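This document starts with one chain, in the form predicted on its own, laid out as structure tokens.
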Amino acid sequence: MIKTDVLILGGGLAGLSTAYHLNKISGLSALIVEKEKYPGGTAASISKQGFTFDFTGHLLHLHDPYGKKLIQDLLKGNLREINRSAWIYSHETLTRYPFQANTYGLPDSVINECLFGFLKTIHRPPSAKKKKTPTSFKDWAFETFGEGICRHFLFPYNEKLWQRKLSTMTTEWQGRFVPAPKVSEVLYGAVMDQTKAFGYNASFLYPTKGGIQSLPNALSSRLKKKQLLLGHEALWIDLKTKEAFIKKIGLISFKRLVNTIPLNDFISLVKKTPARVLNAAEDLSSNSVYCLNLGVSGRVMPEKHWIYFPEKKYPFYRVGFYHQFASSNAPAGASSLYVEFSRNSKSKVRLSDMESLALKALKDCKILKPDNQILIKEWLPIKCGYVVYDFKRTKVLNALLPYLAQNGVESIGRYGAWKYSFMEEAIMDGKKCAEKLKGNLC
């Protein structure tokens, strides 16, 4: 039986980062166990045909100083920052994102709407903006921003994205990812092309090769020989008698165990779950991501990082051009693309099927225009894309988190703490888990 003090599920960026700090700061042995034959969870690549592909965006979104000075370590010689060029397609017309602060170049009656709706908000009587606090995110939304913004993008888009009603969503994940432009700002980007950046993604970092693996790769190089185990998945845990059944490898014993596959699935593999825990974990909502990469013939959508489709006549939500991010995703004179489509993690979906409307959509918005000629296609489907945040998920992680303490496991990063997040979030995530980790065996 293999022993460790710390038992690593998942060999993401948290998960990889947690044992990277621990052997950093502690004398603790740890070891990670990844179902993949590479590193990086959903922050992964893959090369094809001169093409890489990740698995859909993934963008460098640095804001701490300490996970800015350790990823551009990892990164260094291999990393160039880039101002986001972002626009949304609606209209057909092409706008710059976010749509709340770019209305200029819709039709004029839109326009009119939009602003129209934007300035009862602000001119609403005060009785009346204390009759109720907003509860869902789409009180929020309409109260933020008005019957126009919300009716012609932000009710449309992210009920295509999140596959449900928002008045079953709570506002906690909307905080930095919806920007909240100040009233001369929307009245400004009504009238004139605005080029201002909003939001918390404004810039970005990009490797210059090898796609975002280089980051999981630079990352795992730092561990320990034999510390990363690939390939090898949990079949089953048991928190009492703290062991762990691996395939292909058997019993591993450990002290302490750090959870970063998605919540849900880790709650499944415990052994003698109490049955309120198995029924909160059942009511866990996520959306799924299918992501369509093309590799074409030709530069498609010269400088554009990525387009948002708010309408449903376009079954994607996000089409995005890793081309755009580093030169080295395509062969010279073709173009890289994502093509993102999000559905219920229940749901059952036809590729083919998402496939076919996604190019005959891709060619009605002339983004495939007819010289690009297609050269390679490729599916990678991600299950547990987007935590859903409704009205039971923070009840059930009142309930799963302390229990899971309680038994000595840590559940953090995007799937194990079950939240919307970025990847210095991950890696900061399991740079703190290590430190309390170290507190408590140390």
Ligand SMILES: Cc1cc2nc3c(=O)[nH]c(=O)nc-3n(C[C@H](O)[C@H](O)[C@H](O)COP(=O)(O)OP(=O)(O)OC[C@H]3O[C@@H](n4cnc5c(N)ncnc54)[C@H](O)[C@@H]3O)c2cc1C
The other form holds:
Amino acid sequence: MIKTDVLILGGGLAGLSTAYHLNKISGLSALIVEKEKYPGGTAASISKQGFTFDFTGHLLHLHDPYGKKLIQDLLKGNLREINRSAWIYSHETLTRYPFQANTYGLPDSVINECLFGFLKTIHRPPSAKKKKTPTSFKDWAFETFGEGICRHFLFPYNEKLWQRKLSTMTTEWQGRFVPAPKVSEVLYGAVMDQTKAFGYNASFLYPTKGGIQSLPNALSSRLKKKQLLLGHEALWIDLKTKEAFIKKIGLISFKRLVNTIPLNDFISLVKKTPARVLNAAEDLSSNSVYCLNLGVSGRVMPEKHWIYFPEKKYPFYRVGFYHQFASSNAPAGASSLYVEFSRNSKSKVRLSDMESLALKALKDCKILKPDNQILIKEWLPIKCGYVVYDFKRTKVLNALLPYLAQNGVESIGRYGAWKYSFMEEAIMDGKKCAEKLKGNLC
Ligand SMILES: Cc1cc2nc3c(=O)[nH]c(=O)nc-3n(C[C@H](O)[C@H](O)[C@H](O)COP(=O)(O)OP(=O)(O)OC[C@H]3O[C@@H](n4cnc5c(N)ncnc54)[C@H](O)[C@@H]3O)c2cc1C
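Same protein, different condition: the form predicted on its own was shown, now please give the form predicted in complex with the ligand.
What follows is the entire complex, opening with the chain shown before.
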């Protein structure tokens, strides 16, 4: 039987980073098992017929000094900084992102409705504001931005993305993701084309070659030989005997386990789990993202990186353009697009139906013109796409994570820790986990 100090489930950025940092700071042995034949998880890319597609746009926003230095070092000579060009398409008009600060260009009636609702939120008597603390995302959005902005963008867009009633969601996730412009900016952006860049992703970094796969590849290349076992799925885990059964390998015995696969899937692999833990895991909620990648002839939407679609008549919530991140993502003179659909993770979908709807809608909104020929279509489904911050989430995590900790499991990364986070954070999670294990095991 293979023996290791640390067994890591999943070769996405969090798993790769854990092994990389364990090698760097400890003498512990570590093995990663990854079910796919490539590393990277949701930060992987596929290359076909001269096109490189990610699992929808994967752009680097670097905030932590250590994370920034490591990622810049890993991708040395293969990174470009890009100023975001993000847009919203509604009322047959393109307006700049974020909607709440950029209603200029929309029909007057829509601008008036958005401004009137927004001004009401400011001038409402303080007593009325104090009556109820906003708790749900829906209440918070309404009380912060008013009726018009919610009706024309925040509600329909977020309902499309999250696939549930916004009154069931908390506000814990939105801090950095929903920009809150000043009153003067909302007013200015209603009468002028406001070019100020708002939000956490005003500029980003992206590899010049190889798509985002370059990042997990670079991290994998710094691991020890045979440390990353690709094409090997974990089938069950026994936390009492500290053994995991891995497809095409058999049993691996470990001292500590690091989980980066979606928390609910992980719990279902653990043998003899107490009923209260199994029941709690049932309440973890997520959506699934279905990414339709298209390679087309001709250059589409020059200078735009992605466009949000709040309106129901468009079946997708966002469309983006990989060729604008790096010209190497498409052959010369061609374009590569990603079209993002969201569904409740429990829903059944028919990709062929979604594809027909997508192609028609892309023509309706004139992203695709009659002379753009489809050269390649590639669906990349992400079963667990966005973790949902509903009112059950914290309670469930408070039941699950201590149980796992007591049984020697660190559950980290976007899906292991069940959170809304980014690539840099996944890498930092791996570093922190390695430091913790070194302290406990060395
Ligand atoms: C639609 C979308 C857009 C995003 N855009 C951005 C962006 O622009 N910028 C950004 O920084 N971040 C973005 N992210 C987030 C980013 O993808 C993640 O934060 C990061 O890649 C998560 O890494 P991870 O290692 O935690 O998880 P994952 O990448 O999910 O890794 C988990 C790994 O476990 C493997 N696995 C699953 N089950 C098993 C099993 N039984 N046995 C063995 N292996 C298994 C999976 O194959 C996977 O490789 C986006 C995410 C999504 C879904």
